[in-house]
Amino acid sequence: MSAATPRRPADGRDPVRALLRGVGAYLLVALVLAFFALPMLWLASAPFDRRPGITASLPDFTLANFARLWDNPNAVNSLASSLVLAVGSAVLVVALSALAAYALSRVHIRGRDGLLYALLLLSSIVTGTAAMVPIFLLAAELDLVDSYLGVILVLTGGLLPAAIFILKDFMDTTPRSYEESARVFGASPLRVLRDVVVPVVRPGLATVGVWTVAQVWGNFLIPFLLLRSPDKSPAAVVMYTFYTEGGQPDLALISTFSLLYSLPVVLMFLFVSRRYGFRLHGGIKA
């Protein structure tokens, strides 16, 4: 009698191939995770190593790198400068984009959507690199070179189109019955926006705020172009000055500064995520 041939599953799939396909998928995911995790492991271990290298390894524990960084006045000042630029830009972007998005959402004019998409497209095409010369000349004419205000205004102008585009979707989903009820009791448009619309779109405002801070926090070109005083340079610019006398990168300072540089954005993201999570709705308190 001949041996019976193994039966295939009812759906016709080969179990061996399915197993190999699953193993291959998990292996690919593991390699991708390792690709992104290794730099994070280096960032977490190198600041505490006496002689950090370019590879991730168990550190020879020390806190001397933080003491060296604290003794560098430009490093400490740069974090304060980054905070000023990020907070100032976030306040302007959130406030102006909320006003513009509310107006575009409630006022129906011909070509409204086309104008919004054109602004978004132009802000993506004409980047800071392409507009470097006219931005500098305009800032020089307005006496805004080497001032925080000039950098904040330039960064705000570049981020506003995308912020308006994001917030308009939140404004469109706001029930208009709330606004009509407020108008019946004599509320002005600004009062309606402040007391009715803003509480509903708070997750959108938080999204735009976090996105703005992240964009400004890591921006190098505009501050490098407009700020001339070393004590006003933000962290993204100062990081490029951590080199030894021989021109080699000082990995101890770079890793320590990178860890401190990344913590504010991470903590802000965790706070906003814990506060709002993924709930894209709001509410009006009585």
Given for the second form:
Amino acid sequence: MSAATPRRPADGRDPVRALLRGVGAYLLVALVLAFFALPMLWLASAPFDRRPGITASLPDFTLANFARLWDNPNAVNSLASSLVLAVGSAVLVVALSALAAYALSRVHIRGRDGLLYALLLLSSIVTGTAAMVPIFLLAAELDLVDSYLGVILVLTGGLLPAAIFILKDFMDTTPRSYEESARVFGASPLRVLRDVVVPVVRPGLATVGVWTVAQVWGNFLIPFLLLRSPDKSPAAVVMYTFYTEGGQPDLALISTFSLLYSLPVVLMFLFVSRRYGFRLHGGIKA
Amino acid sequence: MADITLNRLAKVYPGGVRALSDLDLTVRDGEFFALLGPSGCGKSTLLRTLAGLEEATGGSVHIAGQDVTALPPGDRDIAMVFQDYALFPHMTVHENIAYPLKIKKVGKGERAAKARETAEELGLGHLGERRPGQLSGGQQQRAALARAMACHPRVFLFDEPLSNLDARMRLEARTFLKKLQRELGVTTVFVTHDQAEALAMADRVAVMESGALRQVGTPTEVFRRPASTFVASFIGSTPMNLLDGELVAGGGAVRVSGRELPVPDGARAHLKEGDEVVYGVRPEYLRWSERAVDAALSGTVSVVENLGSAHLVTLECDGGLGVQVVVPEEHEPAVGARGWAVPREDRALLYRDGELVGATPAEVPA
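Form predicted on its own already given; the form predicted in complex with the partner chain follows:
What follows is the whole complex; the chain from before opens it.
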């Protein structure tokens, strides 16, 4: 725009136009939101519908789907299974990655960063489908097939590199003088870790813990592979059994179960985010 | 009685970098002692070696007669205040102060009482329940001091205690620290790169350069008679004029920039005709004259800097030599004016090969 052209004030001068523009913008946002919210809406409505379809609609209200799910022997069990796997892995991942990240952050080893990147890369390429057969054979050799421990160890192994990577960054941003100060007062290394380092990096530990729970909660392949008895299967695997042999999904059961399956993770996120605020200070550096 | 004795203390880093080379030093009981030097001179390494955070690779450290060279930091009965104060961000001020006592397994009630009392002493009484992040820089420093005081150590170590404060707070904290140290009477070693801080606070100063002690003495001694040109140029808010000169026939005068200046008394016996020397005189010890004077440097005024109560005048001598003179406020010269700078004879110094001529053994560390 050249300086000679008289400029219209941005707002206030033409209220009708401004209003229309506002309505248009909100309408567009609402449409986009609705598109992305549809699956959520389905998840919220279908479980309460007598005859749920694959579209989101106002439900013909009923709680019968929940009663049916309650009678399914594996459904409730599977949530407990998921909990065991998720909590077990989270505890292991947090404890081990904290120790490893602390050491890697404080001790300078030649090629440390290279090692970390290699681990991160390998863990994201090799786990899952590509490593399916060797993992199963290894578990069989170690007598870990059909045990929670086997699943927890495999999942922990897969998640550790990324967890160490995230936590090392948190540890790096913690000033060394904190630890030295505690040392001068006579604190032992473990005491320093417990009294100073862990409380300071607590947001990082919470992040890694939540992330691990979410990862394990949604993992299908490893428990499907290693847990043979149906009563040990976690929720992600049990959901797979809610299909008829012909491959037809039982939408009532699947939607109801999906709701129950998602709720704990959502609640956990809300709780931890309120408690620790997810201060990802530092973040992941390139 | 907690004096500190260093005996040929050395620290060589694995890469072969020599941070401390064979230092001998005694810090007396109750003394406020400054380690002063430019960055990288080894002063922080020395402090950390005293604390036990760095291991000495040679020699020994004794505190109150006890060999602590191999002891871990916690067993040395010392307290250290770090440059960034290192207050634990997740603990309140009271918890921070009580932490050393907690490690020493002091009971909970006694710990809390002691923390409250120490906080009160340092004027932090009303801030006890705050976290370090909610305190100002000065309050954080006092909290860190309180934490160091609470466990009644034999020795305090301060790493750049004032560098994290703004300029005005720094002056206040300087006075406060000096008073506090005097009252507590605890042997204190602090590190600083600021010569004014060292001169103002310390009972004695050790000037360091590349891992060695260049001079140890009271602030007055170090200011008046720097043992080397390095110390001379490092100490003083306006650097000392160091002018190349030569001894004239008879050895009674030094020729600097074509002018003949008298040889200081202490140096006369050590020099002979033709010796190449450096004539050192502080800008404060040069008297300004607008009239020609015999034994004086002469030139034209090239720069006048206002110092508030005085002017720092740069005199361009014949031959291009620059000399700085502190001129009282009532005699402000004009740029381009002719002027004479008369050295105070008892404050002028001569250096040969970088060392003070006629220095007493006490002025030059072994």
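Just so we're on the same page, rigid core means the largest C-alpha set that superposes within 1.5 Å between forms. Residue numbers count along the first chain shown, from 1. Predicted model, so just to flag it, every value in this text is computed and none were measured.
S.K.: Does Y26 show a Cα shift reaching 2 Å between these two forms after rigid-core superposition?
M.R.: Yes, because once the rigid core is superposed, the C-alpha of Y26 moves 2 Å or more between these two forms.
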